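Starting off, we have a lone chain in the form predicted on its own, written out as structure tokens.
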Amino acid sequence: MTKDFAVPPVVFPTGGSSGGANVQQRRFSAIPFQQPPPQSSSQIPFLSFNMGSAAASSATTAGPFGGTIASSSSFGGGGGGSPSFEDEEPLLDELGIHPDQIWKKTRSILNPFRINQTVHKDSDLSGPIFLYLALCLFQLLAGKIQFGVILGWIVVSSIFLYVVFNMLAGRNGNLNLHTCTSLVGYCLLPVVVLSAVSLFVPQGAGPVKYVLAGVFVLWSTRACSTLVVSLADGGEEHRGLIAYACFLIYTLFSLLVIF
């Protein structure tokens, strides 16, 4: 038989007084509400500042690390932060092409006397396609699609010449291959002179296409042998030979126009 036992409560004094009945109780202290930091549009800290008013504020702010941090009004004028197409390049120039340095050295080619060097010095293939497309284009209106084969004699034409000269020169040879390439491409134009004259040639004048041939395959082998001399070193001396592997090369070219 079991006996219930009655327990008495825990009673702590408080303040001195010993006969107190009151049970001391547990507070804790109220912590006010506080409201979260607010948080970053950013990710990273030293690039927290407000986009909005950006353009209201001064050309720089301050950062966080003691430097300073540009506004999107201090670019672009401050009209908006777009930026002035005015400072641009043209876009011929940005893709490397040169009308007025085409147009100098064509120029200086229609004078087989009188070639200017100099501007030939800085080498590209701008022109050189440019009269490849011209001369495609009038052997075309001549009935011949020769798109492949004139692009095939050309790139073998300069790998061509450029064998032969530095075979010549030996180690003082300084010819390379896109010099070459840009050198027979420009040298290219009497032939295209004589691609166009032929186009008014009657079909029985077989003599008078002969002779023309001639006179333009001696033209290019002329413009095209000073320039390799003159532009590059150890040329001098076998001009002959380098004379002889042009007139090879543009009387290739003269045969596609006559048959």
The other form holds:
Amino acid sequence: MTKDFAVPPVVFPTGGSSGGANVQQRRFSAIPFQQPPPQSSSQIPFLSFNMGSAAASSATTAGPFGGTIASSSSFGGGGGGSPSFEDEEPLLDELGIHPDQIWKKTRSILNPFRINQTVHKDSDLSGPIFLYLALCLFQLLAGKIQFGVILGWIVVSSIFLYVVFNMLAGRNGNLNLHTCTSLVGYCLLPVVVLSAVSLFVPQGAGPVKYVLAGVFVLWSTRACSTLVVSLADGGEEHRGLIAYACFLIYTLFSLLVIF
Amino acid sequence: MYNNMGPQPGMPRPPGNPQPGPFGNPFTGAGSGFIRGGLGAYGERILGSSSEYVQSNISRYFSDPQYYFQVNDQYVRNKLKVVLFPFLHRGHWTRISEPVGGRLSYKPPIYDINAPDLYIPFMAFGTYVVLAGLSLGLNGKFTPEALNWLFVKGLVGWFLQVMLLKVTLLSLGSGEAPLLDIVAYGGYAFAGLCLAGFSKIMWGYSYYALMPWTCLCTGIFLVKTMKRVLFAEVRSYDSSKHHYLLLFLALVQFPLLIWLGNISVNWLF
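Got the form predicted on its own; any chance of the form predicted in complex with the partner chain too?
What follows is the whole complex; the chain from before opens it.
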């Protein structure tokens, strides 16, 4: 014999559609939190899990916390003297990472025959860091843990290229180290592709690997020397000499990949 | 040809005083700028003296490095031919000097095939390291640490070569040739080493033929170059001592280059 007792319906003041909000209500009920203050004045933006104003879009697709923070952010703007969350720059901009610029620069090197030099005019170091991490990842997949080695070799080779270019260009050479490192890093893209491809080359095929590496190294060299000569003054009559220096650098990296 | 060079008073290279030369003030330009900036600032902090004193001291030890990088494609090709096949060089071996601002200084490498440069030694050294890594890898023994040790071995070999040349100069009187000249001459040995290393990769046995050839050619090149340097720098001309030292110079190339060319995981041997 069952005893009926009245279970009061648990109603959460969600503004969105009630049907879809049921599942969310279950999830939210498991989380202890204090009843939020009324909507208008929330001085501590992140703590006000104010679900009364969860927008329809957030109720359906966002995760349990995403919707709440999105909703609270729209009220957190009215907060007190501290810099408000709404006025802060997006995180990537503040860090100086511009993904669309990185993608544009990377795509310009992907075409081995024609390199768009204008996108590389302002140098940045975040693209090279992504490419470095990608190279380390592929090397890791091949069983070689070489994070420090590759970073050290990038630094040394960019200093090497900087010295050689400025000495050759003479009085009017104006390559600076930031641009040089940026270019060396971006032109590592073919080596990254080489390391990805060489994961699939069967083990015993020696000469195939060397030929493949040769092609990618030549691609890298061509990209790097073209960019360096076009972006800094004084290098035009020394193209071949600078190209040989770039060739040495990328052969060194390809040695890491092949062996 | 060198009859009229002998009795002349020595024509020392200007010790890099900051005077306008054919290549301008040694400390302007992006190339020397960072030497002045870097070494000057460092030295100023350490010595606590004025910037000019530090600069003049540095210029006494390092002549202007910009001079050694005034090269072009044609110079590089011809110089490599001279270094690798010195007996085929038909012309004379003396450096062309030009009077500039009341002092006699040598023409830069673009105009003078006999002038030393630093581009070829640096590139040859880099090629040596890369070829050494390649040959290690082909024997299955490549690791990045081994490559780093080979780099150190190459540096030690270059240093030994420079010491040898410097001691030769010193023991014959004045060792006043600029240090970077000696560094350049010492680095030319790597060009021959690269040739030998490349042939070792291509076909293993050719190495045993090409290595003595390389030693011989480097020896001849160094002897002929040092002979001119000695004529220019040293006052007294003591024939037999000169010749014995030059012969010793050529003979020492054999063990030195064989040691450098022996690429294995254990870098010291």
